[in-house]
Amino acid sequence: MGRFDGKVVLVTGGNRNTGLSLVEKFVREGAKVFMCGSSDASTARGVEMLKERGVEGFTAQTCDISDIAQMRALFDTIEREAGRLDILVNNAANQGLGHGGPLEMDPARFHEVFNVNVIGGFQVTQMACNRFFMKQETRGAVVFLSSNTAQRAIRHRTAYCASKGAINSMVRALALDLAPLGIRVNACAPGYIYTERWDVLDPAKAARRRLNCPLRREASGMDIANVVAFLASSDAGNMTGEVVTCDAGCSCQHMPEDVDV
């Protein structure tokens, strides 16, 4: 028996990095999983990578969550193939990389980040509630992927940090409004997560990054997926409006030990 046997799960941004681990986690625990990427190429690559991990039993569809028409098409597929939705994982994100500092950033790039991370996440949640959760006797659960940068900013990522702060506030507001309806809304806030970008880092830089982590290692995708699965499960049935940090202890310290004086 899997923890999510008979459950239907949607993972946005399930086509790469942590998203792959999220899809794998729910599939291996018995769920029927739908996942999306923002382009045909990235979605197809995600399918390939999941199959390389031996993951089967999921449905992939291209969907840019900032595009309402594409979202409706994705939800049409879920309704046609599953007839219900139990868990929404809002993982899709625009990382806001390479936009420069706040003085030179093109404001259009700021809008792009918010259109995916905040407005897109809201739109998907609203659609999940109206099309599925409110029509089911067992109401659904929503888990957002936030970031510890909502509380501890990083340089040259104004739009990304601001969007994650907005997600934390939105999680609390949604949780408050949806709790009387039986819908739970929580978030997981990671810190450093291992991705392929770590493979091309100078070893000294990677070691210095890990020094920022009291546990001395960045999270794996599955570390984050384990927290998300907990928040989505009945084990967290009395939790809503919470932002659970999973960042190897980064947020509990004032400064890393090599500069702490």
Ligand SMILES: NC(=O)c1ccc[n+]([C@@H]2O[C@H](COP(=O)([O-])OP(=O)(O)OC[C@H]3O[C@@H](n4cnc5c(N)ncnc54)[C@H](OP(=O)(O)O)[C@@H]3O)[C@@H](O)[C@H]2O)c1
Second form
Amino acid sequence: MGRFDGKVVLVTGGNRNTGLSLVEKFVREGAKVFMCGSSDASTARGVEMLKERGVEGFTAQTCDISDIAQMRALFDTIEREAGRLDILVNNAANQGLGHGGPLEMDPARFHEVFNVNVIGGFQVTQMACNRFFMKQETRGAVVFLSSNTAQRAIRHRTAYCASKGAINSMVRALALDLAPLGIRVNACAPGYIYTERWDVLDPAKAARRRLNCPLRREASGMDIANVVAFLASSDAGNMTGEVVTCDAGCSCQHMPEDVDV
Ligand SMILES: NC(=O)c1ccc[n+]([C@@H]2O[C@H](COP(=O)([O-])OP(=O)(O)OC[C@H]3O[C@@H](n4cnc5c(N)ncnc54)[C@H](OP(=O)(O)O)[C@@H]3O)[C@@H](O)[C@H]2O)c1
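Form predicted together with this ligand structure, per the form predicted on its own context:
Next comes the full complex, and the chain you just saw is listed first.
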């Protein structure tokens, strides 16, 4: 018997990297999973990659979460195919890469990051609550993917870091308002996660990153999926408004070992 037998889960950005592990985790533990990427090509590629992992029985549909019409269409599919929703994982993110420093970045890029990470995440959550959770006896749980960069900034990622800080505040605000309605809202804040971007990283840089982790390794997608699944499950039934860090100990150290004094 699976922990999520009979449950219906939506994972945004389930088509690559950590999203694939999130879809795999919930499918393997018994859930019916819906996932989306932002384009037809990226969503189709995600379906192929999940099949290569032996993951089946999920539904994929393209949905740009900053586009309300596409979101409605995705929720129509969930309604038609499953008739309910129990867990929403707000994983989709605009990484805000290549913006340059704060003096030269185009403010339009800032809007793009917030439109996906903050406003998109809010809109999906609002729709999940109104279309499903509030109509069901067993309400629902929401888990956002935040980042430890909300607390400890990384260079040339002003919009991204700010968006993750906004997510942490939004999680607390949503949790407060939705708790009386029986809906829980939490976040997992990862540090380094292994993604396809590591495959093209200079090996010396990858080694230096690992040295920056007290546990000496970045998270796998499944490390993060394990925390998200816990927060979504009844094991975390008395938790709401929490941001749980999963970053190999990065946040607890003042300086990495090689420069410590
Ligand atoms: N990787 C890390 O080291 C790290 C560290 C801390 C926190 N996190 C957080 O953990 C989560 C997963 O990270 P990741 O590195 O696996 O992410 P990623 O590789 O950057 O993938 C982002 C996902 O979001 C989707 N997405 C982007 N814009 C979208 C939109 N407008 N509508 C729908 N989907 C959209 C992408 O779909 P497309 O393929 O269609 O673009 C993709 O599936 C993110 O929230 C990230 O911020 C990651």
